[in-house]
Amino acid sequence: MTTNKGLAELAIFGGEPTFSEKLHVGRPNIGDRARLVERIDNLLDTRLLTNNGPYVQEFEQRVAECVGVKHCIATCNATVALEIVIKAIGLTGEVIVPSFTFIATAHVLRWQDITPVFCDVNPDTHSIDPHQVESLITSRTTGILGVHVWGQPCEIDALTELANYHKLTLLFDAAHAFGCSYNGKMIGNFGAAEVFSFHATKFVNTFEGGAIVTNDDDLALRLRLMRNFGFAGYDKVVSLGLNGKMSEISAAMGLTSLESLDDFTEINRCNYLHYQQELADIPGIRMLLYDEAQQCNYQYIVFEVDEHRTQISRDHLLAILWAENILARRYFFPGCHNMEPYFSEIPRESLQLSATESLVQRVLVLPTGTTVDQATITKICQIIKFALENAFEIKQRMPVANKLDVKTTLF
């Protein structure tokens, strides 16, 4: 194949898509089908649909044992999760947050008038920098948020001294982290509590779904009430609270789930050590390596793309892969402080985040899961490969990148 014969190939050319369906980043994993189909039978027939019904219990009871915590508390999903945890604790004022996360990370907090202060990262392990964390402590901080990005622990070490010298309340977004351990312990068991997600995106999911975890007993009491809606009895409220509630009906796919833990995540780890062969070596481009001796859900493919070496952007190299039905995802593009409220509300000159700014323009997700083979893998490791090795040519034929309609994804 010739470069021109080869450029023309490529679909954003008006070549043929290699995939003629859609590859997402994380299309759900469904696990035993029948074993769900016959949970849902059950629940139909025992009319149980929700309010704390048997399934949630003994997904509640299995989320424990697996992460070796006291107590969890299962919601409609992660950000009520973190909205009810945080109103528990009593946080106000300012708490620290990464700007490099999802949005609903500091929504929950701006959403009861907390203030999130944004914090910069680690650029070799994307995760919140508690050097950056200490500078930015003021008189009314009164939390750290951490995230622990792909899975990848923060330096929850780090976090809790500091969190421990300056009186602070310490929380972690674990949405990517069930099933994933820091120096032996599993994730779930720092801070005062930890929130995990279960949404359709994660390799465990409740079709939509979150869960809060810890090991504080009066914690824990407090989190039940408030999940529905401060009731300690059939007509007694004793607290403000809210309808957090998780139903039957996503308690019997977690409980599915479960069941396919570690198929799962031996899935994903295949699908990344494939990866990881293929695209290693490659000028320009730096995959996001797992620590193998940690428990690890291998949930996400994440690399970062050096314009400086491979010639073209990460987002021609999007645009070329959405072309070809590669779903790839630009998380967490532009980072929360880029975006509204928080955009027009914050001094730039405030804003300390050279390595979030960085990282919002190099990172690219890819797609794996169950429903992701090797040998799908090579075909679009090996587009990935064309294109940097046509790279100057690619960038002639192309508009701006920045100008290029890549839509987003529920997956």
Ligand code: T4K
The other form holds:
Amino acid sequence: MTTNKGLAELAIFGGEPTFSEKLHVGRPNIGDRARLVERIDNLLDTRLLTNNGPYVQEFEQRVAECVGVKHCIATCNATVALEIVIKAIGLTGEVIVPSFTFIATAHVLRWQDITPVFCDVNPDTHSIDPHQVESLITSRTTGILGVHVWGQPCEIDALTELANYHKLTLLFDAAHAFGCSYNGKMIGNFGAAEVFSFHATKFVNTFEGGAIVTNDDDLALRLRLMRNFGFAGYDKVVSLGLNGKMSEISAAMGLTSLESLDDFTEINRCNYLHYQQELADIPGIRMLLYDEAQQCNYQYIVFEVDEHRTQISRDHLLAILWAENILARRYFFPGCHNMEPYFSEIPRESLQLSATESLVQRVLVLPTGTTVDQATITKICQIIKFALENAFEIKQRMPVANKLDVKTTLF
Ligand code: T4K
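Complement to the form predicted alone: the form predicted together with this ligand:
Expanding to the full complex; the earlier chain stays at the top.
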């Protein structure tokens, strides 16, 4: 697709898709395949498949070293990690969370009969707004669960001050933020504990996986017990617990992935810079910029589409991209408060989420990672530029964007 071609060549109007294979947001990075296979061979030979085996222990050690934290407790995924840490800390009543996050952040609270109290975000950074957090604190509030959305740290100092002043527990959902820093200190060292995700779609992955990191010795002990049914030895159960263990094959993938961490980050950074260069200075398109003075993993390429200036909506653009086999995503549409069970339970008038409501209509996340090269990014950006240059005619020819059916079949 070049910008001097006609509208009819857009796949949405019947042209050939620009890409013959689907381009995904979150296509997994693999790393050194031979090294992974070697590790898998070894675990098959030793028949140590799970239950805090040697790979899991080594993975925990490596993660703790990367982050500079005392304890890392690896888990089967970040959702279970959040559930365990919430239980271990004893949160109850109400916990303040952003609505602009993946649904897991809210569900882990509600799963334990804790009310997630949805807070708005700063429209510039997309992270929880500390001013509104303060206004949402009630006598039932026991904690604040901040989310380092896209790997951008929350306003940690302000949240820490608030939590200390009101004697609340501060936790961070750092699912996106492994390998990122705040004021020179690695994410993982803040609040009572932080939780990383190593899901397949994260730049460092363990197929499925997560980890809780903390500098609190007592908490770490309780977390370890709770991750393994509360077992403190054979036949000895000393606390409530569940099965939150990471398997050896996941840890083998994690170790292999960590060995390529610098390469993955550098590829993400180059892709980020390339998108930035291609789509700079386009009216109505804002790229979420990372603070390059900090360590960043650059794993999400996030744009906001301001329909008033571009003339076509984010959803029009999304449909155009999907037709070209570019499976851009509109994370975190429609916002947790608009998903069940929250949508039916929470009275609309009690919510003040104007920045969130606006963001869920504007955010567009584009593909990056090791499977995306710069030539691909150039083509993606050409389509976006072409769509914006021809916004008026495209809108005439397309059905109403919110009636467009974005297919859910991804493979
Ligand atoms: N907190 C936050 C803030 C989070 O963002 C998340 C997860 C969590 C907590 C919970 O973490 P975990 O319990 O998952 O560890 C994806 C991920 O599934 C999810 O982990 C992630 N956040 C969320 C932001 O994104 P989906 O529903 O978009 O995933 P899915 O299946 O559409 O995958 C994205 C694309 O990646 C697909 O188009 C295809 C491609 N893909 C995916 C997988 C799994 C592959 O090519 N191969 C694969 O194996 O949620």
